[in-house]
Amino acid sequence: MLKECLENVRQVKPLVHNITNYVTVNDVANVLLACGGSPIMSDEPEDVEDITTICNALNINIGTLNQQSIEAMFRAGRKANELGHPVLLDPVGAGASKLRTDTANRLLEQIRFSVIRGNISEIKTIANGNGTTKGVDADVADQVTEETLPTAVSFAKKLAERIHVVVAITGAIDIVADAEKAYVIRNGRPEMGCITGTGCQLSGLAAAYVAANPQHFTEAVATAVTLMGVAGEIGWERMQEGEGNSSYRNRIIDAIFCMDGETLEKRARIEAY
């Protein structure tokens, strides 16, 4: 599963439409690079449906909102549901403020998503339509543990039925859900916490991954959490003295690009649940 997921990314090469925030857009552009697809920023509300058009998946991740961006979200939401491609919602900061929550609730509304990703205050907030967050983190009350992981799972799985799509709940316990299967991931390190951005990646790369593997959407978004994850533990692996956050960003960075199927799936703690 792993190695074939990954390989069609390089042989398709999916061009990614995202509208993603300020904060971590270059990241997003050159993971996108690393893994074999193809980025394009624009939220431009005159501007997306055009380029929503020319590409594979679309990624909306609602981290740095204003009234353009949003307008420019929805519009390119229903023109990739028009056309079946395959659209990511990233909802970034869902339950910390009123306009997140509220937009990431009418995005629901109005657009089919392929796959929701974020970690599990932000998805506990998409399922219930309101709640609590520590402002992009997950609240240390909500955070999965192996004690915590069957209920985890269980709600991952319902929410995945109940709104027709891909959960993946990331955090030190990354998992997977569609309505019938789930996949519990284990790969990682701590410290990618130290860097702003991993989890916006994540969802470019997953996007990708999606538009490569139409047919396997769950199994497809796993090996991109599994791909950041062993790439989070390569990275640090290779990190020498007097190096910080910067370096471990490129570090992760450059072992996607240098990731290879046999070594993805020697590497995966990931097993079906």
The other form holds:
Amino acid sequence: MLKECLENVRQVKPLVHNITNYVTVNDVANVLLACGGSPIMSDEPEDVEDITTICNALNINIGTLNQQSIEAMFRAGRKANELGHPVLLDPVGAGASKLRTDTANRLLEQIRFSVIRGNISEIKTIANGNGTTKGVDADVADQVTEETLPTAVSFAKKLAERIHVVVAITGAIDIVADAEKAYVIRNGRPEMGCITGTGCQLSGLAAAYVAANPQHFTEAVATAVTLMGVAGEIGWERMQEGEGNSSYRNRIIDAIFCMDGETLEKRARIEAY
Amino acid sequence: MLKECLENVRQVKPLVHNITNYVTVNDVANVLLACGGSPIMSDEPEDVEDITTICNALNINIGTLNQQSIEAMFRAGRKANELGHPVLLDPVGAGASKLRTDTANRLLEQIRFSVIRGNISEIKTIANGNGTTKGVDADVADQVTEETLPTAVSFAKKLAERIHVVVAITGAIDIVADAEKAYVIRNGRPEMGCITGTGCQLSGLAAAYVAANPQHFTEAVATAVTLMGVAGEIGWERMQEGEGNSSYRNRIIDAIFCMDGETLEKRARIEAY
Amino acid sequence: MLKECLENVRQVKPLVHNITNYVTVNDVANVLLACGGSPIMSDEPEDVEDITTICNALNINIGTLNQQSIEAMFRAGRKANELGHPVLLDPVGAGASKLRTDTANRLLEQIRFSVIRGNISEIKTIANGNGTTKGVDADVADQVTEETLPTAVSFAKKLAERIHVVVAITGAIDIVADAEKAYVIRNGRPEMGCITGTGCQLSGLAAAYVAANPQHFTEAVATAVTLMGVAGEIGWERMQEGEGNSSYRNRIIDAIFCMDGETLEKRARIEAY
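With the form predicted on its own already on screen, would you show the form predicted together with another copy of the chain?
Every component of the complex follows; first up is the chain already shown.
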């Protein structure tokens, strides 16, 4: 499954429309190119319908939302729905402000999403309508551990069933679930949290993966999550003395660029749950 | 010509006003510093006239245009025209949406540009008023090959004559043309297409080069195109095992930072055509 | 002092709200993570009050200001004042345009800042209400040298007294002053000027440092300035053949990530003045 999903992206070269934050947008673009996809960014309401029409998927990230980009998210989302394109939501900071929480909720009401990817605090906010998000990082009290894993998986599956999406909750342990099944992924490194935007990058990857694997959305997202984790491990192994988070960022994207299906399968720590 | 143009930039240190997209803006700023210029970014309509007044050139890139930045492009463009500053247009995604195509066309009607730089699909859109751009990449059907080169050069020269600009069409083979003459450049690497923003970076360089070489716009642009290609080659030669597009991006900008006129002339694959 | 301030940041992990320019925002985020803080960016007026409420400090940078973000600066600034959070102003390009100069002046009238950090031209503009800023770089005529240092320190202290802030003037020689005392810092490398955003990064660091060292704002800022300079030196020492400003950017952030209190104290060239 992992190898096939990865190779489909390299073959299909999906064009992904991103309405995303200006903090990590360059890394999102480069990671999409690294995985074999192609990025285009547009957040002007008058522009987004045309742009999303020529794309294969839409990635909506509310990280630095504003009135203009919110309007663009709705217009692009409706058009993508109309065309049957997969749409991903990354509810960055949902729970941290009323505008972010409300925008995420309104998007979920009006747009049909294929995938939602966030940290546990953001996804809980989505599920509950409120949260305790500490900025853009998960609240410590929420974090998924080996002890809370069964509860978290059950929560993810129920949410997936209720809102008809693939739910990806990422953190130290990652969960990807639909209404029927779940994958638990234990790849990655804690140091990835010292880089801005690894979550945003993963959302970009996931959008490309579902676009290129339309028959297997859940597996496609699980592969993207595994890919990001394995790349985080390979990138860390290649770190040299004196290097820190800035070089690590480059090394992770490099590892995605160099990844092949065999390496991914060999290093994957993924299980059906 | 190449050495002289390069050294003029390092001596003049042109200040370039960029109204550009938020995806690749950091790389544009760093590549301008790498070549010896200095960047300033401003896209607020109330700010751009003052800013462009203290600059030596204006670089307009429509990659993530919005209503505010479009207004800023017109205001800055008119002021730069009034002051006799060179103005460059990078019509990112012209042909991919009505707003982008229309904005590029309206800019060309109302602002006097010195240079237009884009991929073949974007430039064809400029010439024809419509296009088949696949997102921000050139359509495969359009690409300049050894077979289509004579036609493409002739097209570039005619367009240059008709709209009174230097036309730079970049891709596997690059063409820089004015009404009378053309240069064909065969430097660069295909892997440069795996980095977001090498085109945007080149537009920034070209703006600095025309600012510092006001008597020879066509040669200045041809030198900037050659510089980007040679830097792409040097950067690629310096890639180490396990590195990918993120490190390659750094290595190209590094190569521009380290470039001297002798190296550029020695490695240049440029011919008058 | 240096070691204690550095370790407080790593322990407190201050969350810094940044309203900053889109050119260098990614580096600001990564440098905040490198020093042990956590960044969040938001510049939508409807979002900023909630966001700043959950943060420990506010960093306002006018580098690519627009009407929307200006409104956000005032709203966030007022809320941060209400909550007693430290607020830093980075008046990028004050003196280069009327909008930037006026916005900086209006912010200073209406918001109570704890720290102002800029180059000498920007700070002179703040002090005088006008300036001769060359874009975003300091005017050569203004630069602080060993000869002009006593005058510059005296100017910084008087300004600090008049507007009740810690003043940080950074350049070849850095000055950090309050009404009573000043620190002069001689760390850093001239090549740091070839990277976009080292000033913006330093402002982010300074905001994190005052947040984590609330009893010693002047020392906290002086430590952040020393940290940036020492990181610039370590980064430069680690440069390899063929590397330029893009790799240097990564190496400086890496050096901040790896910095410990002992190294900082050993390499610091700081003196009470």
